[in-house]
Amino acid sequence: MKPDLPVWRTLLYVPVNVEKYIDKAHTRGADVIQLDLEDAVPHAEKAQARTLVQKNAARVRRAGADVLVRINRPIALAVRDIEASICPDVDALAITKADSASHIRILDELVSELEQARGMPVGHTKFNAMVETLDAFFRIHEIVKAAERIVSCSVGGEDLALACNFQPSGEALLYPKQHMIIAAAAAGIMPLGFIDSVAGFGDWDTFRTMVRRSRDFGFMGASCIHPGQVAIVNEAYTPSDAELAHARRLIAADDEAKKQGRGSFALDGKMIDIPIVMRAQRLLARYDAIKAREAKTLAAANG
């Protein structure tokens, strides 16, 4: 992975242009605010929106979370909402639509005028790649190397199986978004999503259901569409008591074994080699960054 990768494991969606939601977006508990200037927008309204992103931006992480702006394509649009997004109170922006690696790096390029231009770190403004396309499907391998400041990326279920004419099931989506999730892995980025659809989210206990399996498929973090849906997905892709103390006996074991001179070793009927503790390790330096950043949530919250 990156190194410094950003903690995300819940992104949610808030119109930007509506005051209701925009009010309480800091009291959800997700880990990232996501100012939609896309789908959530009205093309009517989409100019008067881009006022209030810089504004709004400021307003939703006041908890500690961070801001992520959703733009529009075509690149018309895309080049007026990055205009408007690019401050400090603006952490990344999600490309919709990611057509291929050249794609990417126009807009690389203007982000990173932007960011010189406003006095800001260039590097700052990163990017979650939205992947939806069928060619760009195919170019995702070349489309999540193709900026530094690229931290995720994700697959357009709904849109994609439209364009195949399949049902978004799970089922008919697994192999596009196992595909993706070996891409962000190459890339050493994090995968974000669910391994089924979330259009319909009223049965919690499935969808806690899903979430889970969705992180034993290698999602990291995943948009959320309804507040409801926050707590879920924070409590499943943060790793449980259990986990914790089973990577920690794995680890303690393989340190034994080390001074043994042994490779592999057995522990609980199982044979346990690097490839299993090198996934203990993993899982407790997630949980050490995901408590780096509830501290520095509780930090924010309480001024």
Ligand code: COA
Second form
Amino acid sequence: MKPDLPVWRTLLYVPVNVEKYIDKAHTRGADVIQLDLEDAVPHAEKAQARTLVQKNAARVRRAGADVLVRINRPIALAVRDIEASICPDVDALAITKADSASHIRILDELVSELEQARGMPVGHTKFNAMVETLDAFFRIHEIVKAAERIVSCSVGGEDLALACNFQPSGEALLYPKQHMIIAAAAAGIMPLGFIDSVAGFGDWDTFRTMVRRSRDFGFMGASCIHPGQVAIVNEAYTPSDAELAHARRLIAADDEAKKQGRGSFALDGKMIDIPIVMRAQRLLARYDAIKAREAKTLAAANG
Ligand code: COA
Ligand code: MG
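The form predicted in complex with this ligand, contrasted with the form predicted alone above:
Shown next: the complete complex, the earlier chain at its head.
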């Protein structure tokens, strides 16, 4: 994994021009507020919406959330969106319809120039690469490695289903989603999203089970379109007490085994060796990172 990846369990979409959503967005508990300039903003409103980005970024981050801006794809709009967004209060951009490594590199160059011109550290602004087209899908492993500032990626399940004429069922989406997870791991970045389609989820228990399943497949966080989803997704992308207890027990047993000169041993009738111990260590490190983020949120709320 790249060092210092942020904790982004929940990315709440908020259209940047909907004042009543913006006003309370910081109270919803999301790790990231995703200010949308793309599909939730009608064409006629885009120019006006852009003027709101920096002011609203400062407002929605005041309880400790990171701020990401989702930009448009036609390049003329993308350039204007980026010019309007680069500032210390915007932590990242979601690059929609990411097409290729060169597409990412050109936007990376533009962002670096703006960061420099605005007296910001070059690299401040992270990228989430969104792969939403068929050609890009087959270049995903090049796209996610195209810039150091890329920290996460996602695939548009509904887009792929439409383009390929398959139903957006869990079964049909499994291959593209897993393909992306492996590409993300190869680049050391976070795969975001769900293993199944979210369109059909009316009941929260089914939704919770699906998010937990997504984490088991390697996802590290996901977008939410409604504040009601946030607590469930945060919880599902956080290691449970039982998982933490098991990981701690396993690491303690490994310490004991090492003293006996053993790298593999049995625990509860299961063979434990190095990769299993490393997975337990990673789970604990992830939990510590989540707690650190929650502490930051608490500090912001009290300060
Ligand atoms: N961000 C912040 N607040 C939101 C929100 C969002 N995305 N969606 C709803 N809310 C707020 C509402 O203002 C309401 O607040 P209140 O109780 O303090 O008055 C509360 O959450 C409950 O909202 P609810 O009435 O259940 O939803 P709605 O009918 O107002 O809106 C949607 C439903 C789907 C239209 C709305 O959630 C939405 O626009 N989501 C974002 C869609 C988007 O960005 N899509 C692009 C990415 S795919
Ligand atoms: Mg899209």
